[in-house]
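Only one chain is shown below, in structure tokens, and it's the form predicted on its own.
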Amino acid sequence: MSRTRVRFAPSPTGYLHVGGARTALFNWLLAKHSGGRFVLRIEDTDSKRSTAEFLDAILEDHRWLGLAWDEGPEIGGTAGPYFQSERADTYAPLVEKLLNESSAYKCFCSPDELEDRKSGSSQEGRDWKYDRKCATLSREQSAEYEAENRPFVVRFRIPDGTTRFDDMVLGSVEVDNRELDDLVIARSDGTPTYNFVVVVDDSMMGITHVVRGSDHLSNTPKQILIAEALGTEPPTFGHLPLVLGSDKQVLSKRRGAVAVGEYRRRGYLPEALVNYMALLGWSSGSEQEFFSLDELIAAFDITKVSRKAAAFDPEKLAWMNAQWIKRLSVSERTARVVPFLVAASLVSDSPDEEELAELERIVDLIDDRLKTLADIVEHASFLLADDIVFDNIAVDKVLTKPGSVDILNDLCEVLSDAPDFEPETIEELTRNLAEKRGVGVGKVIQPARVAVTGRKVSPGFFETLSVLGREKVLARLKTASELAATLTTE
């Protein structure tokens, strides 16, 4: 399989999603086991819907995703133009080549013929498919229909008998030829359809391998046919299952399907959304439950995606993206909060040494309570801002305690002469502020926690004063006296 070349094939009318994040990932890992070649094309000749936006968001999701591709856009490659767009000129002339051979025909039903005969036949109980009225029009007719200025469209002729197919995933699968339509293969403007062109470019990109959702394996055999018609080998297919959501209906744009880009803004990482999708109908035969892109190209084998439907579970992923949040060191953690901590305006744009420094503390404090990346800002909030927003529930519930003013104007006098405020002294000079005030030395910690994070739970309480430093931790102190204070007032 060194010769293998796989395709993407997304059109730039949506964002990427999962269930296509999968097929991506899936034709990657064939093409990466394998040593043979990733293409990306681009299916866009939906001019109306098809959008610079939409295709610089797929590619953006791909390199995020870590899916670097071989051959497409922004890099070219031997087998371009990789925009369908820019191939229009390529389909006429094998379209015509199929009419001259009797392979296609044009058909002049009108739209409200077909309609009228197709709802003939729902009456009768039959199965509508096209009843080939005009596929044995002669050429002198057609000619002379053409010549009047009908309108007509370019259908294939399905042949007699049979077409076999060895299926990567489902295996032999055979279908009977009279089951399939005469399809379409060129509309009345002369566009061709997705059908043809299809067959034509993954042809002429020497695509060798067509990876795709089991929905398309209604086109296999049509598309089969055509490129044996056209006197092209055609490609070995495997067809996935499909993706489920919640509601066991089909995962899709339309039924809540989140974009891969969307995953990223919520603080997903790519290693946990890769890893989840790699195990959606596919299985190493392992135990092994996770698994990193070099991981997953050793272990892939098409063979064993499962013909099964695969679930979709958000609750599954979010718990896979905080264990690979788990692994990752805490510069590297550091790192890949910034952004999250930027747009929230907790830290400038660009931080030096200093600060990130400083947010290497902040990140080894908070430890293993991030679930993404995006909780940095909930968690790491009141230790960056100046100023603190008080849970009212935890004020109510410890500030207005009886006693609570004076523990923390004697917390605020003995850390303001602590010698170091390393989390060892802090501990040491409150233990010993609780056993001089008589009380256990939760009595001290729970007004002060609040006093210097706004909430009644945070990181550990000593290293937490630590990160904050003496000056921010004194002036939060003073301000919650005060608060409580007036409080107990009222």
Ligand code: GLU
Contents of the next structure:
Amino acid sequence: MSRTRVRFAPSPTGYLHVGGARTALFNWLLAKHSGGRFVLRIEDTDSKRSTAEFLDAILEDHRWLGLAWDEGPEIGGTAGPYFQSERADTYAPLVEKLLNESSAYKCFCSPDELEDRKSGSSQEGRDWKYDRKCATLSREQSAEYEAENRPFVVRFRIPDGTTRFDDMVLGSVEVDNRELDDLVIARSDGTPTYNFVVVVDDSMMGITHVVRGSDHLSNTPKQILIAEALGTEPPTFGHLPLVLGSDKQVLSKRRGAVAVGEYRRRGYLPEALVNYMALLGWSSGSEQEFFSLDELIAAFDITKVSRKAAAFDPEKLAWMNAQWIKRLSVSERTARVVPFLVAASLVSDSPDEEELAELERIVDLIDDRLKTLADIVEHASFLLADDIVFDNIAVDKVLTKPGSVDILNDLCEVLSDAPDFEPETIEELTRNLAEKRGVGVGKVIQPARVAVTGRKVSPGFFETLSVLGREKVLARLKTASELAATLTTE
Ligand code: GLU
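Switching conditions: you have the form predicted on its own, so give me the form predicted in complex with ligand GLU.
So here's everything in the complex, that chain up top.
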């Protein structure tokens, strides 16, 4: 049995975006490829910014993408709790342990003092590191300050030497510990910080592999050193290349357009988004471009992830989505468009078998014109709605032409006597009518198309009429002929 245990650790302070979802996907694939487990851990210690709404959306997005978690919210598991806010008791004794072993120390420097020393230093700004003033305080001195009720933070004592690790993506990474800051692991109110908590949680949850964005790379040596000081074996790390938007900026939660939920609402298929995200920095090395989740599980190899930043190309994703829609069977495509039709009030909330059969005919008629599932509304509204909306230009250009009233009336007559309403029958009757009138069939189809669809462009004319059914077709031909009559006599 594989021991691989990975985790995705979102903070519910925003919606899941494509960059974060790719991290979740790569973790999931790494686990599933080796029969391991995918743990979902909610890092909700920022109680001011964490909300139940964001959490629900994150869970829903995972479900929609097909990234079921083996342990985590709703289902629990043996390594819980899976909400960091419920693990608060775990951390304090471990901070104490590090203090007792001198792997950490209390720092009494106030924020103002630190600011003064920082601005007086030659290494001003981002590179300034804590100058270790309190690192050498004796236990007695420290106890004395504490007895005076001076506030303090706890800092981790970065040991001398170098920290090296084999990153699954980046290969060997080595950092001189002198570059690292004696970071704060517990704030003055006692709450532990991210770098400490994550090490404790990963260790207690038995996480073997940590896959995350390379924006966390600078945290990794610190986390390895903390893990070692706690006497636990650090996990194996893999840092994914960043995902850049078309403006070359890193995709972030603040940019709503790249939220996973937004793609769902716009009618993207989860298959397409998963497929596209998998290729953001990873390639199988073969020519294959379309991958189902199962195929990804089989092919995924994290060592094949590129080190270079990946470019998020919304047009490529849109193209891939259209391709995935085409690949669905008509009945599957129908099932997927129903929620969009329901939302547009074009079908009843839970269509029965008869309605579904009609919808399948419509979806079949629309063929591969759908670029998103939401496009169904635009393509099918004239077929499903009782009243059609006429395109003004189509009316002006076509219905006002001399003879259109007669053509519409004649067609209405022949179709009302049609023995059946199959496309072949409608075609034969329409052609006969054109011949009788001594015109090309296009001359009949043009006004009739505007009459029944409201537009100049539609799917195949005969099939459209057949799908619409006799009753609607005759009513629409009649309405349009009356409209044409008023327009031409004005
Ligand atoms: N909650 C952290 C984040 O969202 C997790 C980082 C990690 O994977 O260690 O960035």
